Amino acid sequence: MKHIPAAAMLVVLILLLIATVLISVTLGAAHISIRHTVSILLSRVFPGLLEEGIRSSHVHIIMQLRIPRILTALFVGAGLAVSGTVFQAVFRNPMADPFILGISSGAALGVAVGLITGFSTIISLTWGSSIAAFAGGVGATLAIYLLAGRSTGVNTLLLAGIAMNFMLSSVMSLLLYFNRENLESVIYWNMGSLSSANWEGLSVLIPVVLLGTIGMMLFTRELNALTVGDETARSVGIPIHTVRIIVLMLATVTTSAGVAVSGTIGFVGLIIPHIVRLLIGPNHRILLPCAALCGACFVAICDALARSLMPPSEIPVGIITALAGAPYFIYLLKRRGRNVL
């Protein structure tokens, strides 16, 4: 397949991605025009933009709601992306992402657990969240780790991160089993959603994902070598177990504020980069920027159809990215056969 030059590719994500935020940020139970929409949009940098007749009820819903929401899709997406782009690249399967291998279930257990406990409201629901998201995640990762032994196979870590996604929901059955008065809202709250977007939980997603994925991102080259084979990889000098541990925990944690902020949903790191790199190849010095991108375009329109396919219900997100992903999921098995791992 003839790959799409990466110059072309940024300018269509782009434009894409500009083309979701607008049509998103129209749709909800109050019609508000694109027209209206942008004069508000604008008029938070220049106040005399402001068109006449527009309802300060508007400017309430379009800034403190749709807004934070928008843009929570479009972080919690872009982190997802790039950190199931890196888990692939580590683990040199297409099928590895944080869903399957268990990060967001550590993440979201976390978060379980902080919620009832009462830990997430100590400081703030916030930032008590994102703190047991973080704990949780990066459990998760280290007890991957510790499962797999000695060994830094590939093949040896995947499974063990299998197997620790299914020891840990089958930790958080157990625990909302014993905790049933918090049972509706915290299996909700794991469906995926964004309806509780706001910007407190932009103040922690945004500068994680933004610092993750700037950090991931230093090492391309890395990645691109671990791509090909661990003997390659250290050919050309790079310390690979140490490199794995580093860029598996920046993107834990990138998974786990888009956990502690939206729930659990799966299958953006699954799909996207790999439709990704399809499109434009494997160098991850353009990889990981349109990986970002997409990711942030797929999570939003999700959202959306989440909002607008039966209103005026909402529909969890994590279940329109189901949708979308376990098929997906399935013509990878079936492609690839018995080269599963």
Second form
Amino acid sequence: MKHIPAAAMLVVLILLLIATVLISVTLGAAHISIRHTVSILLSRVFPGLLEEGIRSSHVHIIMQLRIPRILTALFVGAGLAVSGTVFQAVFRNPMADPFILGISSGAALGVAVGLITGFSTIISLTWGSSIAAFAGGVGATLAIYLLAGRSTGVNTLLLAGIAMNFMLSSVMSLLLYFNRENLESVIYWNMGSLSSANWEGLSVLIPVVLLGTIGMMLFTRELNALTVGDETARSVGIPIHTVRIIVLMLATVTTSAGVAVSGTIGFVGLIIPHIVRLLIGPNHRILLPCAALCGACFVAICDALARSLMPPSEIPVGIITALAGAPYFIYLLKRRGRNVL
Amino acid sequence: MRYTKTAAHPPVVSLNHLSWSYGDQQILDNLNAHIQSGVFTAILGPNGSGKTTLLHLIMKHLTPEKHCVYLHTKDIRTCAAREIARMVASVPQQTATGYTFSVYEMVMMGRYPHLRRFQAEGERDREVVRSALEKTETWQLQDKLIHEISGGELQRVVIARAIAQEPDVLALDEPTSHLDPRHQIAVLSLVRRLIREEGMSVLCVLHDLNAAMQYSDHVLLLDGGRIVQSGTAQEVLTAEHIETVYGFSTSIISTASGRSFIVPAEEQYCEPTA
Ligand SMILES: Nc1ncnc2c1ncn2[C@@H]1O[C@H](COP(=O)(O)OP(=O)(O)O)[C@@H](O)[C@H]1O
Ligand SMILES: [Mg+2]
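Write the structure block of the form predicted in complex with the partner chain for the protein whose form predicted alone appears above.
Zooming out: every chain and molecule, the one shown earlier first.
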């Protein structure tokens, strides 16, 4: 298949991003017109532009509920997609993804442990949860890397991921069982939901995702060579073990920051890199930014659906992404014999 | 004063008491050798004799003990991976082609050790890549994807990638074992041309004794992790040495033009069943 030029793809994705934001900012129980919404947004930069007659409750809904939520969706999605791309390159496996390999579960378990032990409240809930998520995610990544990192088989890696997921989710269940008073909120969060998004969470999420993504972008040449093969990468002078550990850690921290605010939103890191790679080719220099934009749009759209499919109740966005992602995973598994990469 | 080749060209690779073990399994046992610059050195030996392991140690894919492997005059332990990649380029036994990069992109990857992190590929890099593609006759393949080309073409592309690294030493691991006879000759002739025209040194693992006889200047014969013979092809590849190391008897046949060929001795043949 002929690949789409990178510039065209970027333009399309940026337009899609703008459209997604504009549409999802008007969705919700309170009917606030696009015109009022734009006016409220512009007035943040140019205070004179706030139109007469806009209710202050609407300003609050836009600025304190919808915008933080959309931004959270965008950054979580971007982070998950970029991390998934990196996992797939490092493990040279189109089914590697932080969710499937149990990295997200590790981060989630970290968050749960942090909450239950009270560790997370020592500093601030946001930073505490994030640090607990980093610790859990890093632990899971190291375990997976040691279990399956050296073998090249797709199966070993997936089995290691399944084992990891089983183990972590039973530990999680055990924790919840003994802390039943926290049950409902933690279960809801664990299914992947953006409903508690706020500016404070964003103050951790945005810098971590930005820095993590920039960090991974520094390794595009190494990632390209690693996807061809270890032998090629080593031969051109890449210290493969060091590079793998660095980029996996960047991907893990980026994923974990998302998990800390929104739980485990699955399959984004699986589908998005795969589709984007089909469209624009395997060169990470364009693959990573396109995956980031595409992942951002995907999660924002899924969240818009999550909010508006069954009003007034709201579906955890993780359920929507899983409904889209699980069939895609099975499809990939079925065509694995052929050249899936 | 007598002009000696060794004095004029210090060895490109030196092995000093080099040993290697995987766990408690000793693979290489006290190797000593100097690989001369500008020559074709063939590494021969039965399967499992440690040839691939030796190449890995010479590129620090496996890290040897201190003072055991020198590139030029530098202990390889003190060299960074990029620095080694500018001195030694490897053509591995097998090249995976998972993702669909083009031939051109693949060869450009050879420029990695010459590029700084924020440096874009420049005119000189494109020039080196163009010349590598031309030398390996893969220029017309440059837009093809690497999983779309044949084994022989891929091997030439991998060699082009190695040439693009502008190394002093080309280390090839059984470069001809998956190729048909025509491509075997093409690859080995290309390697000889690189020695002649670029002054590269070549270190090449071979299984084909006749190819070693025709193409190499120097032969290291390995057996059970030791260098059991070292010398010119004529010196090393005698019926006696081959019998000892490979355990089968051969005759060496010389042609009128002075070339030697190794053929299995009569008693090795079975009657073809009708
Ligand atoms: N990663 C490894 N772990 C343990 N043993 C190994 C490993 N790689 C190779 N070996 C062993 O080292 C020996 C030499 O292997 P190798 O250098 O590949 O031989 P050759 O290339 O001459 O066929 C073999 O007995 C092989 O089983
Ligand atoms: Mg070998």
